[in-house]
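Below sits a lone chain in structure tokens, taken as the form predicted alone.
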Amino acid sequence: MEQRQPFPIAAWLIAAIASLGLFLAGADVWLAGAALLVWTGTLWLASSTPPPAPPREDDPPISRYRMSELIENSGSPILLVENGRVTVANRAARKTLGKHIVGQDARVAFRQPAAVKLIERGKSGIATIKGLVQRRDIWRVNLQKLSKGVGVVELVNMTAEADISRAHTDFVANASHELRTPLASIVGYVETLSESEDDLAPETRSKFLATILAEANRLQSLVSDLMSLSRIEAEKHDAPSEVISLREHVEQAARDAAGPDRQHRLLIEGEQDFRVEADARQIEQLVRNLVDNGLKYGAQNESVVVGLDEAKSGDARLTVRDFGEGIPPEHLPHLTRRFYRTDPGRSRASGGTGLGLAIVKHIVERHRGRMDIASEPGEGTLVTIRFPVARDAG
């Protein structure tokens, strides 16, 4: 039943003696009677009705279902955690966590400290914790209080936005690394040369002014590999409109690769064109670095071949193939990474920067393509990269 607040005597004593006052200034009796009756009347409505119930604490503002509804097809994993349980769980977060979680406790389901706590302390806030799903991974979980016992738990895979920290700050690391070697020896020599103006021998003073001016030209390769990287990146999203012929580019390339000294290695196969929406100057980079590898890396008394052909899905495959000392297993997955070599001393003796095959997966990558790269010991490397033809090109 519901309580009645108490009547306002002191405002009803106010309203009475307001009405004898408009008696006594002269207004009629029955003016001054039916002011009081209005007032005691609106009092008396007023001490009636009850006082709005304060909201309680321990009651969800959302029923269970609701929630679920809202939730279910959000693309990050959300939790509705009720007195430390899981009672809601989303696709994403079944998904993620499996469905078991839905009904067991938030801290078994967790298993993270930082997440445990954060949700043992009831309030809202947010909390980093890493290997939840996978040993790597990275997640941001954020609970948000509804009411007493009561949140939401929203959680954010930061592991994607770390690496790619990691990787620009292992980039900018190595790319350090690789300009600091080149300009010591560059330093170092010619403050040599400095000091011992007169003691060195000609021979001796020949021989450092040609290194000198190897390393300078190492660190030109370097800063111009370094900012055809950049360009690359800048314009991976923007998929190249002009239609060239392939051929007639792979061909100028790979020749321009070589030179007059190595033209006799050169091996062009296949005599098929094909027309491909392409940015004629990434895909003479490409063939160059390819084929310069090829020939660096391959043997000396033996072929680099360049083939171009129609593959099964109808693309147009561009192989390079050398019939050097191969590339051990474990490598293959990372070539394509800023300055990794599989033999530095080597890499670096041939002139090379780290960042050829780099540079030509972000090309494929722009280019819509794919590349794939096999090689066994003792039996060379072989590159296959596939462009799709031009839809005009039929």
Given for the second form:
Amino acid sequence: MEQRQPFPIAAWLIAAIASLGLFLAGADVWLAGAALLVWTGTLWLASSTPPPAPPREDDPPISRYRMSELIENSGSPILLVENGRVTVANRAARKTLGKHIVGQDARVAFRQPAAVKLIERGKSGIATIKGLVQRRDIWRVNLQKLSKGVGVVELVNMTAEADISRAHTDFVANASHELRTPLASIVGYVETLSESEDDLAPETRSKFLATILAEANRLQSLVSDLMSLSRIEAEKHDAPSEVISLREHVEQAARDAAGPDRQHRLLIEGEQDFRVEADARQIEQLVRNLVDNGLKYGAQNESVVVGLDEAKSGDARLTVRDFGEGIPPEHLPHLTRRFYRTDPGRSRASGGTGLGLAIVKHIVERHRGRMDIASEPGEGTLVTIRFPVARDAG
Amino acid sequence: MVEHTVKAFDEDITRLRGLISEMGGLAEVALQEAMDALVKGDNELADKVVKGDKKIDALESEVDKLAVRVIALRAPMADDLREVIAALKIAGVVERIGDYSKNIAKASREIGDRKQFEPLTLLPAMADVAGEMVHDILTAYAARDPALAREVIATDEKVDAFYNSIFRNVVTHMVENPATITAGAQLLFVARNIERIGDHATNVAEMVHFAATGNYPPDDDE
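Starting from the form predicted alone above, please write out the structure of the form predicted in complex with the partner chain.
Following is the full complex, with the preceding chain placed first.
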């Protein structure tokens, strides 16, 4: 676009005064006139061609500052490494590796040999390193080269994934083991019964039959627990929509779990009721599992206390406390894993499937609740579950 | 840290810290792999650890050269001087940690049958504690964190306690099974090496504390 600048009046005036001076100093009138003409003409020509506009770039290169803004709020740790030095680290990276890494040598941030090699090589690539933050964790370091000596490093925590894939393999192995054991004993007893039909004493026969029945029952409860676990897992991401009154269901389920024989050991505390968005059947199952655990593993002459009250946060708090031998602390983090048993022999003898707490955990997760298990060896165990109260409950 | 007017000085210090961290990372992995080799009886892995120690040695001499050059050319003062002196000393200690890992790897080749050795289950637990110390102290060095350094110093007691219990355990085992004396003696050396690694991690912790604050940690029992 042609853009004509205004005529430079001041410059022209100087030219005019200079020419006048020239004339007054005794120069020829024509010479002074010519000087003025040339001067003005030059000014005119120079001003009539505007300086060429700087070439516009539609896609300016992103500056380091803009880039740091861009990555700052990303959930995964991202760093910019320039010539072996960390120049930008986003919030997640600073949180993971510490604030000190900005401006430091990249090796201070990643001292693991595999990562050092990757960054030294200066080409895009991926390395898996162990012990970046904690000694046992696993991280994937993803380096993308931008230009010579400049690269973006993204960190991905693989620890959980390694755990999950291990848990999955464990589950398949465990489930088939758990199913096979009762089946093998059923098959064994039935074979014995059918092969030696005549020469078996009637007491032995009935003993065998009772074992078969017990094993078949165990198989049945195992299958039904597996079914409910997979159903709950499938529904895990649809929040329950029904609004129920919590106390009624909790009390009913607790009494069901205790049954007539153990009713005297059950103690229900609290008066307050809560309206929560929940699946009534699942809440009952949760309470049944917890109360059953408490009665089974608590001391046989002590009660199990079921409480329902308001937590500090305003949530509904369900507590199930038993007074048994408690759980050693090293088992606590694993309790909700499928088929995890602190004492395999005892649990199986009491008819446990090893899935009870896994089911509870999934139900709690589906209801957006929180679960906490505290235990003191020799004192007993306290399971606390908090449910958010329904908003429209008023 | 405040930047220096002479940019090259900054670069030297950064490079020095980078080299120390790299050495530390190698030493950490060496200990881990040496223990893996010991437990699994993996001689190839043991060889790898022994070979890998050369790289740590090379880095140490690089740190030495750079530190001397920085002192000669830049005449650092105050915290910069502490930083360089600490780097010089830490490099020597980390190199020793690498050597001990190498010794463990060498010893692992001498141990024949692993099945009948109960102390073999105690050693990895001990190495875990020592490895944790090495890991934490390198993190403390990177972050210039004196509090974490003091924590590492406190952990050394655990390693010593492990050493005493393993010592008794192995000796008892050797008395009962004279056939295992050769292997048992090797295990004692391994335990000794791990114990020394713990001590050296404590030394690094003292230097980290010194570099960060200018003082040695308070409950120094020297």
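What we label the rigid core is the largest C-alpha set whose atoms superpose within 1.5 Å from one form to the other. Positions refer to the first chain, counted from 1. As the structure is a computational prediction, the values presented were derived from the model and not from experiment.
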item	value
Residue 279 C-alpha shift between these two forms of 2 Å or more, rigid core reference	no
Rigid-core frame, C-alpha of residue 112, shift of 2 angstroms or more between these two forms	yes
Core-superposed C-alpha of residue 332 shifting 2 Å or more between these two forms	no
